[in-house]
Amino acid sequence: MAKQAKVTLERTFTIGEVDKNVFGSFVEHLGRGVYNGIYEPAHKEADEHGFRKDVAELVKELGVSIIRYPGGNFVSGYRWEDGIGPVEFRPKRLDLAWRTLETNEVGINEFASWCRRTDAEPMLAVNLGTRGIEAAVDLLEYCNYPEGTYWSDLRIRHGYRAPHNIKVWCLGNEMDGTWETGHKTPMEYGRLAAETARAMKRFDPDIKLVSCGSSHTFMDTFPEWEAETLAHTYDVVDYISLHQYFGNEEGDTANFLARSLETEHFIKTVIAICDYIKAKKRGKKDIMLSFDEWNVWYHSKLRDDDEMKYNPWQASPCLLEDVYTFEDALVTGLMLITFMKHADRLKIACMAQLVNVIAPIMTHTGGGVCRQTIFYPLLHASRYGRGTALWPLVASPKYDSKDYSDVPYLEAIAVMNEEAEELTLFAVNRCLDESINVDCFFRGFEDYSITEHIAFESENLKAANTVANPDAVVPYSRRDSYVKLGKGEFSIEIGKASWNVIRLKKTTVNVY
């Protein structure tokens, strides 16, 4: 017996526009993310930059907005200018976040170009970790400024005239964190990324500066290092950071699924706190969150302890390559209706990350490459999902689980695109053993009908993905899965433990 549950919009109950950086990713100097990721130049796939053109047109598949770069942990003991001029006077450096060596054969000038190769733009993040004020304003003086300065015509000596234009920049990476090269208590961080970012501003007062928040709802410092940190930082950014890996270490899939919820916390605790600030300043602007580091993370991470401790110093180690089941796709999918559900607020949302490292797509070095489980919710919410969230009213049976008390079945948000005149309903169902029917009343879009359902469901859910089998597990398009009630009115089946994208458009003709 299928569990039943209810979805009401209304056109008029809009959240915000989506904005098109949700669909980022992130690129960091870690294991194969880049040399043997994306760039691997001995590769019969290579351009004539090094990069493999096969990952190139899955980047471009899934739509990817905005690449943040060059991490992530490397980054707090990064020296942007070992990256740049000839490659063969690049000096090779320790690198002490991951304990690898980093050859430097890819820098800024490299990355930024092959972005936009790929119809993405950079993010860059400076170092306030080892470095500070003046390194990163060099920076951003080498990347944006057009010529007629040291840095500025050393970039174009370097073969780069037109300046990158980089516009996102985030001050520092998970500074909270212990682990961090440099890591800061929040006064010392606070006020080191205010005068950066009143450095950075002076030089150009419309690039988007990103403030790093907590390293995840468990840091002992959550939520005092918002608080702290803003205090200091909120005349001069336009986006707080937020960082969320999840796992299922237990090898409890109701309650892995469950933990979107906590995502859902953690972003209403930030935003309350950003308020606050704002309050307590008499200030006029929203902070805006940039969750630009999330992802499922955990299958690979007591080999990779091993390998740093007793391997260290490697040169593009296999690091963090976790390849992903079924039932991962399923939380990613369910953390992307969690953005969406606050389009007000979240404007940037990086996966980490793009390639290998805890990543959609996976390569073989020399051989192939595939599109991992959890690359399917993100190409869907990427493709269907820009345009106006929409506040649905959901009446869904409810779970217990290990750590989360009434958990919806049944978790949904819809955007409503005007221009293409389409509505999306993006829904996962939780129940592992159940389908649920879904009886949904559309006011304001009477004369829309359903073009398509696209269900992403396995019996296994571990079930993965490889470039050996590409295929274990894809989406499908199912054309038996509803019935027609009235006008703007519908039941739709959802599978159990699966993802859905149900796809409307304004007809006159019902195509089933």
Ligand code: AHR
Contents of the next structure:
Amino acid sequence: MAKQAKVTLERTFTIGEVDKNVFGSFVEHLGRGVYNGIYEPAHKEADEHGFRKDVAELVKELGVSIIRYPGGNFVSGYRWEDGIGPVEFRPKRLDLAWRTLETNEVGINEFASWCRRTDAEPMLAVNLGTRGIEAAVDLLEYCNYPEGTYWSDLRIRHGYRAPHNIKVWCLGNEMDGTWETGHKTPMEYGRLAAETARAMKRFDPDIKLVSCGSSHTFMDTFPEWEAETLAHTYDVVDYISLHQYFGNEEGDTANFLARSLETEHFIKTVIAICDYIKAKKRGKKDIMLSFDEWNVWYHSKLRDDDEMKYNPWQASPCLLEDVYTFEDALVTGLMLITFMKHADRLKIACMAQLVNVIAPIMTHTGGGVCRQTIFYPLLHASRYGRGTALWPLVASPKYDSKDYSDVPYLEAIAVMNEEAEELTLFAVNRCLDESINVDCFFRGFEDYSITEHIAFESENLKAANTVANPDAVVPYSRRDSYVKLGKGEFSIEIGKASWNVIRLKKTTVNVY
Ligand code: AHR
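Condition change, the form predicted on its own to the form predicted together with this ligand:
The complete assembly is shown below, putting the previous chain first.
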């Protein structure tokens, strides 16, 4: 027996433009993220710069718009100058964040150039853990000043004549966390971030700056951290960061799939705090949200703790190498839907991370590469989610799980691309044993027809793709899943536990 639900759209009920940077990612000097991840000079697929072409192809396919770098926890002890100039003179350092050996073969120049070659924009984090204003503005000048100063001329001497022109900068990383080198109180961070921001904006008022929010909602200092730090940084920053990871440690899938309700709550709380500070300051601008770390992360945690404790100081060890299951992909799909529902305020989101380290792309050193399950929702959202988000009225049956009540089985968002005359409905069915028949009423889209229904479903919720078996679970084009009810109206079947992309296009002949 199928469940019944209803989705109503009205063309003029818009939420906002989905910023292309919502489909971002993150590369940290951690494990095999950089070395033996994006960069593997000895690999047969390496390009003339030592970066793997097969990996870069998948990054391009994914269409990630912006890539945060170089950390993460790593950045809080990083000396960016170690990663510039002739590689043979670059120092090897101990990275205290992940207790590994950093060889510095890849630095800002190599990363920024690789990013541009993969059609993505770099987003740089500065170290506000062990360093501060001077190192941040030196880095900004090295990256962005055209020529004629100490740092810009040094960049040119290093072989990079054109400035990297990096527009988005993070003021440190997770400075509320005691695990962070140089962790700070909100007062200490707020002051340092504000003064660093002021100096950076004196260099270029057009750069965009991200103030550190809480590392997670479970931090004792959340949400006071946001209020106190923003009270210092409001005038000089553009975004505040949010980080969130979920796991299914208890093996309770119904509860796991409900976790995205916390994402919703997190976003609403941070917006409320930004608006409170705006009111307090009699401010004019809205602070936007940068959800610059998000994903499922738990499969590898215990193994990693042991590795860092008992086998420290290795160069690019296997750390945080979660092998993602099908149900993990559903959670990432639910998080993406939640982001698009807040298109008016959430303007950056970076899936953490990109390659090998809690990542949609997995490689074997010296071997192949595969798309993990979580690759697909991000691919679809990045490909079809560009445009204006429309507010969907969703009437869905609900369920209670261990930690959540009134969880809607159906979660959905629609994005209209006016230029291409396309409309896409993204939908997840959280129900594990029944499909849902969804009656759709799309007002203002009477002359649109369904062109494709992409479904991602699996009888085995624990199915995973690996380099050895890369296509164990892949999306497919569903046929005969819908019937026409009227103009702009149809009924569509959404399979149990599935991610769906329902694509419509304006047609002269209505063929629902
Ligand atoms: O993405 C992995 C780590 O998670 C990052 O280094 C840190 O910012 C977060 O705690």
